[in-house]
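What follows is a single chain, given as structure tokens, in the form predicted alone.
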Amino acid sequence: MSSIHVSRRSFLAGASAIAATTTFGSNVSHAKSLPTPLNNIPKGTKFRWVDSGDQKATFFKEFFERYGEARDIDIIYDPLPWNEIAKVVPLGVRNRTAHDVFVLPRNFSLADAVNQGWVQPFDDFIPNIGEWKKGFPAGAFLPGINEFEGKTYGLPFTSNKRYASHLLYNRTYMESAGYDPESRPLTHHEFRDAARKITEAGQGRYFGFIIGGSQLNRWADVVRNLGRIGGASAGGDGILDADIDLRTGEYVFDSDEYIAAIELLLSMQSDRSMFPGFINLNAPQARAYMPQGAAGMILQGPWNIPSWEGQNPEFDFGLSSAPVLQTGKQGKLTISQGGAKPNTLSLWSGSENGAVAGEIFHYLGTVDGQIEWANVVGAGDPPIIPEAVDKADLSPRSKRVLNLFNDQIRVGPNPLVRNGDLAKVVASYIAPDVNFARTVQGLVAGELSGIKEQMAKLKDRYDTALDTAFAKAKANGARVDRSELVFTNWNPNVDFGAADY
């Protein structure tokens, strides 16, 4: 695996093919401040970091160059697609060659990582860490989420008040199709019609819709969010709330709204409105085709905004809500308290460079660090400290999408807050082999048939997996019950606060 080396001696931007497909950032230099020296760090220390790249890489490449020079250390930064992270991180842990700091694979929880000895707490590397943590918004650090037995294992430096499948579109193609999604969200019917018209106009040169179909999480993200905006009441992306109606504690895979979302994808595939070869593209590759004019619409996240504005300023694109079932009817998307899970950073248990990680982590949790982060990354991965959003220099599109998120997203209950023993359920959970994302991918690719039948079977598989996890946790002494996933007072249209528990 080749790496990007960012150090006092070298700054090799785009040094690997992988990085080239995962970073699209601006060439403009923004980040200026540096971490306050907190720890003794030997000169010449080699420090390694891996995350999912995208616009984050624009910030970190420059930041690591300046920080490495200031502290006289070498930093190796690897921005990788999620498919690669799923291979590289477990392999590194197993072989005792892991990066000092990493994000976890999408299907792996921090509770799993702590339980299996992948990570170590970083409390000892941030002086007066309790006071520092008070600078974060309420709910950023939670037992069973990123705190275990009183120690801190995960840094939540970006907000999770976003969703990864709102509409981004080529404005010229969309206007030619006769639609203006910024005036009001497209319905499923209109979205399909726009994809078909754009494809017809393209005559083989461009297509209506593109998705990174080889990246499994994209299928779950799209269907989950289309379903919830359509009115399905379900939680976020945690093991104890994802795709569960927290008013009843039941999975909603077989709900009318989830099924309608899959039917929309199948209808566009039937219309041949999807970009050919989508099943072999990962998410970074799919988004890279948009500024090239190869597709008219994509359902992805806000990280595209600063990327395209920086690298493709001539690309005229708009953004809007994900499609809704019918005009005027929208549900809310529920997120859990805490930071954005895909960006939560952890310190490898075998790392001897906790002093370096501590300084960087501390900086990313200060207002100055958060402002610098927001100035580069923008709405793609919004800072978790609200003051930084207010003071950052954000583009009109970034401000628009953050307003969209404020309108569409609500904080839901987190079962772990009510009973910390539920962390043992999370640690015991093993997802079905044919999971949600794989089922949707199989249906769209034609490997599976019968949407209602497949989603009913999927619900049964998840029920079995969750019941098994509860049974294992109880056998290990946890005082838990699946009824603790039920919050009868939860209103999905309203934020769920501390007083509501």
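Rigid core: the largest C-alpha set superposing within 1.5 Å between the two forms. Numbering follows the first chain given and starts at 1. Here the structure is a predicted model, which means the values were calculated and not measured. Compared with the form predicted together with the partner chain:
- Here Gly293 does not count as shifted, since its C-alpha moves by less than 2 Å between these two forms after the core is aligned.
- Superposition of the core reveals a Cα shift of less than 2 Å for Arg171 between these two forms.
- Once the rigid core is used as the reference frame, the Cα position of Asn128 differs between these two forms by 2 Å or more.
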The other form holds:
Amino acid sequence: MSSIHVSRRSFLAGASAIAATTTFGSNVSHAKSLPTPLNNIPKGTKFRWVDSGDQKATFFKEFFERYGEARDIDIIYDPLPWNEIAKVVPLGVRNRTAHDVFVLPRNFSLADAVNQGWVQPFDDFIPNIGEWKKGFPAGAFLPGINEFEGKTYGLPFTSNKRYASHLLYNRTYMESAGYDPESRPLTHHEFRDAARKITEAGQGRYFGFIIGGSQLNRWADVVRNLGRIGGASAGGDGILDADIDLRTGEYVFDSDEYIAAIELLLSMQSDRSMFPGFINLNAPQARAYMPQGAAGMILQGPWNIPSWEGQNPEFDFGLSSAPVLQTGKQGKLTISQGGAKPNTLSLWSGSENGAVAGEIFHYLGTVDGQIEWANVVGAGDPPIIPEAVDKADLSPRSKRVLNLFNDQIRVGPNPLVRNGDLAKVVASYIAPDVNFARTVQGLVAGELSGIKEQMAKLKDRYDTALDTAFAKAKANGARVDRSELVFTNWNPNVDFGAADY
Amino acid sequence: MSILETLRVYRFHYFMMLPGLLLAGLFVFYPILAAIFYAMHEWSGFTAKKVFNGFDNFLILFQDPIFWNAFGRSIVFLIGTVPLQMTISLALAMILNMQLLKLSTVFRTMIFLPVVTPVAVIGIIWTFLLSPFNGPVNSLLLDIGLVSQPIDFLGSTNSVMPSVIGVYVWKWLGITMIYWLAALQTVPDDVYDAARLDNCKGYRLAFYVILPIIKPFLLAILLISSVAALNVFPLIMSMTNGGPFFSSEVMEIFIYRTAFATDDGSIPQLGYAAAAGVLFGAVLLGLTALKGHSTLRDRKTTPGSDA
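How about the form predicted together with the partner chain, since we already have the form predicted alone?
Up next: the whole complex, starting with the chain shown before.
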């Protein structure tokens, strides 16, 4: 827990240090803006905020210090890992001690938070909120997603348009292996070959490919995105659309593209091209080995770019698309409508500090605030307003990765927009114990065998889990049907707009 | 004397017990009762509504292979650690109990050091030591030619449990050794003198003289070590997180994962996890009761005891 209430002297010293850090991080210096005073805020107000930290913490720690000083209020900022958020937020709501502003646990929808009385609308704290919303791109605010009964409950201030398993590579090693992924994406065969050549050249000092294999979601992310780039048309990353072809409503675990992705991982494992002990590394550990030169390639997210550029400026790395199929067939990645769900901010129903939240929310939704955000966070969590991306001081790599996302990612249908009652299915859903990520980990670890057989069984397990969730939701009065996951008019290669529902 | 009479006579003693009883109520009895209550409900922890479902959670648990595998792994861990820990620590205690050994205090301290080091620190350090990438253990094995390829101790489903068991035994060896040393203090000097006069030494002294005398301590140390071996959450979380692919997922990790750390965005199952916790707690309670029973029996059979 970090209280950001400071004396003027320590504020000035701290601000200088933070400014230096920030400048070091993004290699640029920026004029710092502050939220426009909109509301009457009593001096000495104590205001609490919790989110999942990472790059966000770099921005918010510095921002809250400046804002708290300017408004003479005490801001307590708690950046927490997701497993802590899953405990702290529900407990806080139940005990009436929740943070004023929080992100929801990953497995809890905003619709349910509204139904359970966890959150309150913030429309009254942002003057002329209708005009303000017009500054956001179309689809940022949607009924059933962050608007309920005409009121606004969620702030979507970062873009969903990114994926967590594009290629990041050591340029020196890759050139020695004879490949240039920036000129064109590597095929599966080339990716495997590059990993093998880098490993051979490393002679035990460095290896071709690294993955944070103890962090289960990495396995699902990598296979899902390799599969989708290979052309397996599957929806976004939510319970009602992940790994489901929304044209048919069927899971695609047993598709040729998903199976090819797992075969690629297994082939690198049998080549001994993967970093030793990868299965016991978490994602931050795996990422940290890259600038140390211990691995040549990683399939990871854009948040590495500002981090490596800031902390390891001598590290020469490139980035590209995740590998594509041998046939050259390429599909698009799909995201759900709205902002990035994990970053969507809400105001606790018991908070008496809506005025403070309103000012900050308003600022984060202005071009100034978005530019400030982008200057610090970079491509890791891109701002939702496109104009901010254009105006921000982003490194060439950050710009390149955002262009890659624009090229590879399309907005898909969101079943929750079609029928808000489907949130009750999400709230009833219990994933199988041997889920997608664990199955891939089990195959790579050698605990499971037979990819096709395992993926077919996996599909059956997920079908059963989803059908059970639908049955429970119906029993609880929800008007839902699994056929509502079918969007026959969906073309995965183009954005699915409001008019397409 | 009736209960009321007892209460009246010993009222000051009972009054002095109240603070302890209050704390035990808050931090022991209430959580146990709450766990039993939640175990009879379907509840995610996110919603205010808890649906009473009687013994359904227990019935589902009995049919859950992941639960039984975790339960089995806890037993494997118990069987893998306790005999090893007790045997090695007994041997060390006997050696260090020799009065002629001048550096025994230094050795005792060194063996005891891992006990006072935080478990998470031990877990993280051993993860680095056992790493197949530049880990000192693998470097040593490669240097002396025992292996041609580094061993992925914590990344292989075959070697992860033996590795964690090894680290656990190393970590807690010192405490069991202290128990044994305390037991050895009960052996009168006369016994050693008599044995010396009879030229009884070495393994004969150990097996035929000392061990029979300290035998009553065996069951108590065995049960204390057994209960401890079922509480390994921080070590396994810091070393393997229960993986790879469930291969080091013991009961506590199963409970934690089901209650808080669900994958794939699914909702937590606090009721189900509570049911698993109640079952596991019952096993621990059984072991503790066994210990109580053995202590009582020892008191009855030890000459000079009050019983």
